[in-house]
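We begin with a single chain expressed as C-alpha cells, specifically the form predicted alone.
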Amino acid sequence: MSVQPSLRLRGLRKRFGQRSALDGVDLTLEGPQIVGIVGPDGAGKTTLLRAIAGLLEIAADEASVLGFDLRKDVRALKAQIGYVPQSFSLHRDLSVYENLRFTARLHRLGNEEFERRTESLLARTGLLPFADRPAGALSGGMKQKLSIANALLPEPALLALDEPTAGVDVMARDEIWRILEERRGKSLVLISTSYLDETEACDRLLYLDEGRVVAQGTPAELRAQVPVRLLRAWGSDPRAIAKAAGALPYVVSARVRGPFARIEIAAEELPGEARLYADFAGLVPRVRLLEPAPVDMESALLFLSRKQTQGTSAP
C-alpha cells in the first residue's frame, strides 16, 4: 500500500462517441482524506471515479494515481483501489461470506489474514449475523454495506464510492459514514454524493460540471465564496411567506424549510437594514421573526450551479 496516497490529473479527457464526458480535468490530491465529488446530473462524476479506478481508457497530459499512470497498464493499480459502483455488482447467488472469500482470492490474501479482516468488517458493518445469507437476498442498505466491506477487504490506499448512500435508510447511511470516517486517516476516499449533510462531513469538495472541476476547497472555503446573505423568516405560514418573499426584487431564492422560510439575498443587491426589515414586516402573511443564518452548503452549491448556468466560472 502507498504510504502517502496521491492523485495528480492534468487535462484528463474522456469521450463516449461524440459526447465529451470529461473535458480537461485538473486535480491534485495528497494524503489520506475524504473528498466529496458533487455537481448536477450528467456532470461527469461517475466517469471521473471510474477513470481514477482504472476502469476506463482515458487521454490526459498527466494522469497519476498512487504513482501509476492511468494511460498505461493499470493492473497493479487496481490491486490498491477499492471501488463501489452505484449499482450492486457482487455475486447475488453467493453468500456474504463467499463474496468476500472470492475477493480475497483475487487479492491473494492468506486464510488467516482473510479471516481476521472479514470478522472485523462484518462486525463493523453489522453483517456478521447475515454472513451465510445470499447477497441477492439482502436489503438495499445491507447490499451497500457489503459492497463497501468488499472494497475495504484488501485495505486499499484509495477508496472510490459512487453515490454509496443513495436510496438507503438513515441508519444504514450513518453506519456507512462511520466506516468511511474510520478510513479518513488511512486512505484517500473519493465519494460522490447529493446529500448536503454528507458534503459537510468531507475534508474537501470538488464541484464538477460539464466534465470539468469548476471549484474545489474545504466546505468552509466554498461557503466563504458565496456572495449571498441568508435569512430565516418565521411565521404562521412559511410556505406563503416564501412565496411573498420571492417577489422582492433582491431575493435570489425563497424556500420552505420546516417551520421557517429560507431566504437568500444577493450581497451586491442587499438593501439597507431599515428597508430590509420594513419590506419583510410588510409581507402577507406577517413575518414574526427575521433572523440571519450562516451561509450553508446548500447556498454554496446553488451559487456554483447558477454561475455555471450563466456561463461563468466560479471563483
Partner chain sequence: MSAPIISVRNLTKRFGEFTAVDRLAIDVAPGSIFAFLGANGSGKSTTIRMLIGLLRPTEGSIEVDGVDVIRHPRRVRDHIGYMGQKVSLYPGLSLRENVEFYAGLHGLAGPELEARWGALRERFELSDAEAERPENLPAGLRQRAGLALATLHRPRVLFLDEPTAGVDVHSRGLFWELIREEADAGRTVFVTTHFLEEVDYCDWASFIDEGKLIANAVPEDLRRRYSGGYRVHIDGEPAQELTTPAIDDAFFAELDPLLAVRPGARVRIDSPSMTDVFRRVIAESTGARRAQP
The other form holds:
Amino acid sequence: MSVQPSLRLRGLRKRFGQRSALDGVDLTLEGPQIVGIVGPDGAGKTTLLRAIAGLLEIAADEASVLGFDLRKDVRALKAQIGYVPQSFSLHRDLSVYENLRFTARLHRLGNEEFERRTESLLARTGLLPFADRPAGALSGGMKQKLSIANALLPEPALLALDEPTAGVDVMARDEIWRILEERRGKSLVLISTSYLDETEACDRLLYLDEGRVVAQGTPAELRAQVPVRLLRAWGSDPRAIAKAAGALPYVVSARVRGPFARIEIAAEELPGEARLYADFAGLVPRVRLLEPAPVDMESALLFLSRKQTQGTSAP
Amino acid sequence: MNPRRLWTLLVREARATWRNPFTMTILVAVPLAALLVFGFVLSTEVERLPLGVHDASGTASSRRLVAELAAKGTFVPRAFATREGLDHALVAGQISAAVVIPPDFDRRLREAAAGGAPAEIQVLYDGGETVLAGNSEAFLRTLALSTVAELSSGARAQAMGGPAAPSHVSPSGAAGPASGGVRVVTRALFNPKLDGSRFMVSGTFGFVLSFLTALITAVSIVSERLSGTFEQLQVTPATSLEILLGKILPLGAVFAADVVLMVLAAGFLLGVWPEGSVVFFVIVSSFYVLTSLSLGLLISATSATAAEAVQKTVLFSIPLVQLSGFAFPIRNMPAPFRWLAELFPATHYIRVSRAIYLRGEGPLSLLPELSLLAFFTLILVGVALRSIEGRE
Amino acid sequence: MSAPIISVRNLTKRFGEFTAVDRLAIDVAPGSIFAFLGANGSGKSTTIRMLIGLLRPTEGSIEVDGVDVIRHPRRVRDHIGYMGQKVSLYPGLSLRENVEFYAGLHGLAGPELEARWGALRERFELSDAEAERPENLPAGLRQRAGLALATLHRPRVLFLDEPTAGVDVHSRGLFWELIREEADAGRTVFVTTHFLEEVDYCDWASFIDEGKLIANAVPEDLRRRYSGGYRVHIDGEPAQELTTPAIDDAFFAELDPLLAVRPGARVRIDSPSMTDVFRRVIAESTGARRAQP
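Having seen the form predicted alone, please provide the structure of the form predicted together with its partner chain.
Let us now look at the entire complex, which starts with that chain.
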C-alpha cells in the first residue's frame, strides 16, 4: 500500500431517533497504526466504528476516510475497509474456507491470489485444521479469528474491529493480536476493547464518552495525564489493609488485588512523602511494604471515567 | 403447582404481550385481514351457474320446480331432453350441476302427501369444481325442498327419513332429511343460504387460530430462550408446568379475545353470525387455541432462532390450508390425503366451526369431533410439557 | 478447609463421542470466591449447567449446599442464584417489574421484598435505574441489576457465568467489590471470566482444558508454580535485585535487613501477571498432552 491511510473527522454526529450516539467527534489519524477505542459502555464506540466503515448515514463538518467522503457515496470506500462487528456475522452454514472464498469473490480476487492469502491467513489464525468445518460450529474464539481473517482477506487499508476479543480466551486473544501486529505497519487498525493489556498494546488510544473523543494519545501520554498517585501496600492481610487505607482522607480508592492493596491518591491532595509514609506505617494491620507504582492503564481509564461522571453530573 | 408463582408468571407474560406493539398489531390486524380477504374477496359466491335440467316428469309440479330454480338468478337452467345428453354436458364441463326429475315425480309427490314414500329428485354435479359445486348442490337441495314443500302444502305428511337411494355421482353421499314428500340425495355440506362468506368465515377461524397462534407462541418462546430469560426461569423454583401455563394461559386469553373480535367483525362487517350458539363457539375455539399453543411450543423447542420458528410455522401451514378443508373439501381428496387430513387437529376444528356457523349444531351432535380435538390437545400439551423440561 | 459447599466427584459429560467434561473433581469452600477458568469450548459452561441442574451428567456426583443435584435437580434451586452469560432481564418490563417478577417466583413479596430490594438497590447503585427498562440501561448497570436479582432470594451459592464480559473497567471494578461483599456476607461465589487479572479478586482458581482440570489452587500458589516469581528491585547503594516466589513473611524477613542498611530506599516489585500465569498453565498442559499421545 503506497498511499498512507488517513482519517479526518470534524464534528461527526449521529442520532438514532431522539438519542444522540455521536455528538461531534473530532479525530485525525495519519498512517498505518493500531488505534484502540476505549470508554464506558454506551459511549458510542460501536457507532463510531460503524460510521467509519461507511455503514451509517451521518452528519459532519468534515468526514474523510481514506480520502473518501462519508457523507457521499461510500461504495468505493467499502472495498478498502475491513469491518468486524461485535456479533458473529459470517455465514454459519458455509465452511471456513467457503466463507473466505465468498468474500474473495465479492472483492473479485483472482483464484491464485485467493489461495495464497487464504492459506497464509488460515495458518496464522490456527484455523487450517478447521477449514472445512461450518462456521456456525466453531467455538467463540475461532469464530472471531475467522471474522478477522475474513476482513483481512482483501488486504484493506483500514480495519475496524468492534470488541473482537470480548468473551475470547487468552490463547485465542494472543493469536488475534499476533495477526494485528502484522498489520501494524501496513493498515490503519481501529479496535475497541475492554482488556487493559490490549489497550497497552495500541499505538494510540481514543477515550470516548457520551459520543465525543474526550482524551487521546499514546498509552504513555494517557497515563501521564492522570493526576493520580498509585501505591501498592503489601502485608499479610491485604484486605484489611485496603479497608484501613480507604479511611484515609486523601485516598481515592483502595482495593485488594491479590497479595497487595492497590491504593489511588489524587495528586492534588497528596500529602508530603513523610506524612504519607507515616500514615501508612500507622495502619492496622501492619503494612510491611509501601511501594510507589507507576500509574497503569486501569488508573488512567478509571480517572477518565470519574472525571466524566463528575463533569456531567450537574444538570 | 404454586398459585402465587403461576400468577407471577401470568402477569409478566400478559404485560410483555400488552407492551409489545408489534405483537399487538399482529394480533388485531391478521385476524381482521384474514376475515376480510377470505370472507369478502375470496368468497365462493355462486352466481349464474349453468344448470342442466332433465325433466322426465313434465308436469305442472316439475315445471314449477324448474322455474323456482331459475328465479333466484343463481342458476341458468338449460333443459335436456335425454338423460344421456345431460350426462354428456356435465362431463364436458358445459354445465356445473344438474337436476334430474323422474317420470313419476308428480305421482310420488301426491302419494307422499298421503303418507307414502317420498318423491325423489337427483342432483348431479361436477366434482371438479369443488367448492362451487359443493355450495350449489346444497343450494339446489334447499330450493328443491322448499319448492316441493310449497307444492304439497295442505296435505303434508311428515315423512321420516330412511336410507335414500344413492345418486350415481356420489355413492358415498349422505342422505339429507326428507321434507314435504321429496327426497334429495346430498352430501354432508350444509350452507342453506348458499353464502360463500359464511363458508369461508367459519374456515378462517381455523386458519387464524392454527397459524397465528402457533406463530406467536413459537416466536415468543424462542426469543425468550435467546435472551437467556428462559434459562433463568429454569433455575428458579418455578416448575415446568407453571412455566408452560404461565406462557400459554395469557396467550390463550389473548387468542380467545381474538375469537370474540373475529366473531364480532364477521357479524358486523360481513353480516355473518353463527347459526348456533356464539358462546359455545367461543368456548370451543378457545379450547382449540390450546392445541395450537402447544404446537407453537413444540416448534419453538426445535428452533434455534426466531426466523427458523417462523419458517417452520409457515411450512406447517401449507398442508393446513390445503388439507384441513379450509379451502378445499376433504371429501374430494384421494383417500390417503383424506386420512392424512384427519390427523390435523385443524381439520376437526374447522369441521366443528362450520357445523356451528352453518348448521347451528350444538355440543351433543359434535361430541365425536370434540373428543378427537380434546385427544389431540392432550397429546400435544403432554409433548410440549416434556420439551419444556429441557434437561438433556 | 471447612466442609465444602460444592463437592463434585468424577463428573463426566459426553455428547455422543465427544467428552465435554472429563472426570472433574472440585471442592468449593463456603463463603469463598471460586474462579472457574478455561478456554472457549473447554467445558466451563457445560459444567455450570450440570451444577445448577439444567444438564444431566453422564457420570459422577454433584452436591451443592447439601443437595444431591443429580437426583434432585429442582431442589437445589432455592439454594442457588444464577446469572448467565446473557443477563436475563426481561425487555419491556422496567427493572422494578423484573424484580417483582423474580421475587414472585421465589415467593417473595410485600414488606419483606421491599426491605431486601431497598437494601440491594442502595448498595448496587440501582435507584436511578429502577423505572428504566433494561434495554435502555448501559451494560455495566444491567450486569449489576442481574447480580442484584440473582441474590434477591438470598441463595447460599451464586453461579456467575462471565458476568463481566463486555463491561467497562469502571463497572468491572464495582462489580467485583459487590461480589466480595457477597462473599464476606457468607455467600459462596462460583464465577467464570476471561479477564484473567480478575483471578486476583478470587480465593481459589480452577482451570479446565478439554474437560479436564489442569490447575486447581489458591491464586498465589499458581503464581508460585507457574511463573518466574516476583522480581524485586531495591534502590540505594548498592541497588539490588532479587527474585522471590511469593511476597510473604519469609520474603519480608529477607527484605527488612536489606532495607535497614539503605534508609529511605525505594522498592519496586514486578508481579507476574495472572494472564501470563495462565498462558504457562495452558502451555504446560498442551506440552504434556503432546508428549503423551
